[in-house]
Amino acid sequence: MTILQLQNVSLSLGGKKILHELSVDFWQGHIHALIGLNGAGKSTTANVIMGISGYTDFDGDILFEGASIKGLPVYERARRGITLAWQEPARFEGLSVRRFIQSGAKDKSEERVRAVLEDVGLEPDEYIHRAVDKTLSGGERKRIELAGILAMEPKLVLMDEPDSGIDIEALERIFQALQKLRENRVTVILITHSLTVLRQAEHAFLLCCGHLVDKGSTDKIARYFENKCIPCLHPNPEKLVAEGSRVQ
């Protein structure tokens, strides 16, 4: 069953076309990867799906559970079950980990807060009263953000570069949480250019300069990482990047 559909989505920013008629179907309860070089348009696609300011004026349509979400604000998309885990998690000076998790949780009990902290490998007694601020490492903040997402019980999670700025232990805990989301029939879209992260997905879509150039199993798309490129619309993507065509 398809939960999210991008239908001929095109986006221009500053007079430059960034996304080119993207048509992609994401299946419910699966882990997908959206991959490509830095600047291929991956994060832009995630921002369009989430409805982030500056990314809402696009051509085409986006359907979530069969209904268009084009024009809906971020909070309405979140209410419908879509959430985005940022590449750099936010800090909230003065807000405790418990309050942060409870703010979006369906079950706001302390037992639930403790359970999701354990799910991401953080000892509840050590973290539940700490502040979500600069005293936490990047890996700790990413795991706390993911604990908050688990507590939300969303339908669709976009994860932008989940391996950015964290150590191996934190990454393994994030991968474990990914599998828990899958067990709960949550759809996950991983935004990545990492082979290690790609291997956590079941299906992958390869972007280059805002074009969808290939899709299929992770084994099929992994060939891109081995060869650094596959036949696509651009004979030399790195040259295009050097000339200033790179986007996020």
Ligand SMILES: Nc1ncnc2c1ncn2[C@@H]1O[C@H](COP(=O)(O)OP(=O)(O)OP(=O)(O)O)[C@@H](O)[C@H]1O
Given for the second form:
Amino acid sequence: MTILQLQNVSLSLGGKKILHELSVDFWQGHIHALIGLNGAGKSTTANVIMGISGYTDFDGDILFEGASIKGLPVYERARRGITLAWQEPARFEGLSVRRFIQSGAKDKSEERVRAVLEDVGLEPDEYIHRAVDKTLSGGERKRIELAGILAMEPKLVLMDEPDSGIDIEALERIFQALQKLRENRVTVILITHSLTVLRQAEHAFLLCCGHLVDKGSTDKIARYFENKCIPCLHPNPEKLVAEGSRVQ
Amino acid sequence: MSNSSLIETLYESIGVNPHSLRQDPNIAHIEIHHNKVLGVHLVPGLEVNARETKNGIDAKLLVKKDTVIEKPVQMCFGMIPETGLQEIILDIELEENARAGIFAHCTFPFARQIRHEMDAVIKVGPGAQYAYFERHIHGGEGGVVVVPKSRVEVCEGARYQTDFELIRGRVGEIQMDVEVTGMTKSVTEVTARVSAIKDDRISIRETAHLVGEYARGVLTTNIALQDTARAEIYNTLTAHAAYARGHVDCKEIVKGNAVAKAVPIVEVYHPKAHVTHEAAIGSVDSKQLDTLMSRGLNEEDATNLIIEGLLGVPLLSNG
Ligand SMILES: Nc1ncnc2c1ncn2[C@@H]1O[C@H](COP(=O)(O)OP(=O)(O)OP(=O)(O)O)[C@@H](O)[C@H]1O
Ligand SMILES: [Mg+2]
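Now that the form predicted on its own has been shown, please provide the structure of the form predicted together with the named molecule.
Expanding to the full complex; the earlier chain stays at the top.
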């Protein structure tokens, strides 16, 4: 069953077309991967789905659980169950990890905050009273953000490069958290450059210069990775426009 | 009002239970209302000599050499009436290697026209450590003018931390002026956290002169302004010796028609000294806002949480 549907989504930023008529279905309770080279438009797609300021003026439509979310503010989309884990999480001077996690949590108890910190492999006693600021490492901040998302109990999570800046041990914990989301029938969209992360997904989509150029099983899409995108044959955007539409 | 009921009223206005405070003999406390010392409890190594003046108190606090006062000394200064003038003169000295903290509560819960002046001369002796946290609790009318002034000498190897908080009740008007001189290997941290609304007025001058080698200093000001409030922050850091290091940091979040001005001044008089500054003034950071909104908080709740973080890190946790 489709939970999120992009219908011919196009977006221009600074006079340049960044997303080209994207039409994608994401299935409820499945883990999807969105891959593509730097600048392909992956984060942009996530921002458009979340409704981040600067990314709301697009053509086409986005349906969540069958209803258009176009024009809804970020928090309204969040209240319907969509959330985003950022490629580079924000820093909040003075805001404690506890307050940060509680702010969006469904169950705001301290026990719940501790449990989600454990889920991402962070020792609660060590982190719960620290501030979500520059004194945390990038990887710690990403894990705290993920803990916040687990506590929120969303229906759909966009994860923008959940593995960037994460060590191998912590990555295992993040994969476990992913499994938890899967068990709870949460839909996940993973944006990644890593084959290991891609392998966590069941379906994958390949973006190239803002075009959806292929989709299918993880194994199939993984081949683009392994062959450094060689079967993709999109050396320039002009050629891509023609081929991109053919693939779709 | 009797002394004891005044003490009760003062403590009630700051949300502290005076009885639990008094149960612990290791917590020194001093209560001052207008120009009356209502109560004093001292601990070994702490000496206080207070003289009542026409409109306030002239007090000397001494922490004797090598004395370590584990629990922060609780001081409560206040005025319960709606109008009046309170002038506090403080002479504070920590002798060599002494360690102490003061948690000063300044409370003017019903103020309509009150002026509170504090003139402090502070000496933190060699190797000593002194932390001073001043929390203001004002009423909702904004009828307070607060004029705290301090001159501080931080001797060799000593540490001085001060944190001024005014986030509960209306500011009214504040004119703060702190000037610190840091000797060799001293550490100075001056912080002010203020939230202003309506026509509140803030003027803050934090100055540190790092005159000794390896002296360190950080001046921090975090302000949230709403409505037609105005703030002017002049933070100055001068470095005069080799390996002196300092940082000036000013963050102001501005909403509505509020106006903020920050003038960080850094002066370096020695080629081996190093001083940096950072000032960020404006509306709430959009990425922070988007992050919290993507958890379901609306814009106002998200903004308030960001401001709460910015303003909410007290130096001494108890109280
Ligand atoms: N606000 C903006 N204004 C102009 N161009 C933008 C803006 N945001 C993104 N872009 C451009 O859109 C394109 C897609 O960027 P996006 O961040 O979505 O890429 P990505 O696939 O996430 O890449 P990466 O793997 O590096 O994270 C890039 O060419 C980028 O420069
Ligand atoms: Mg990206």
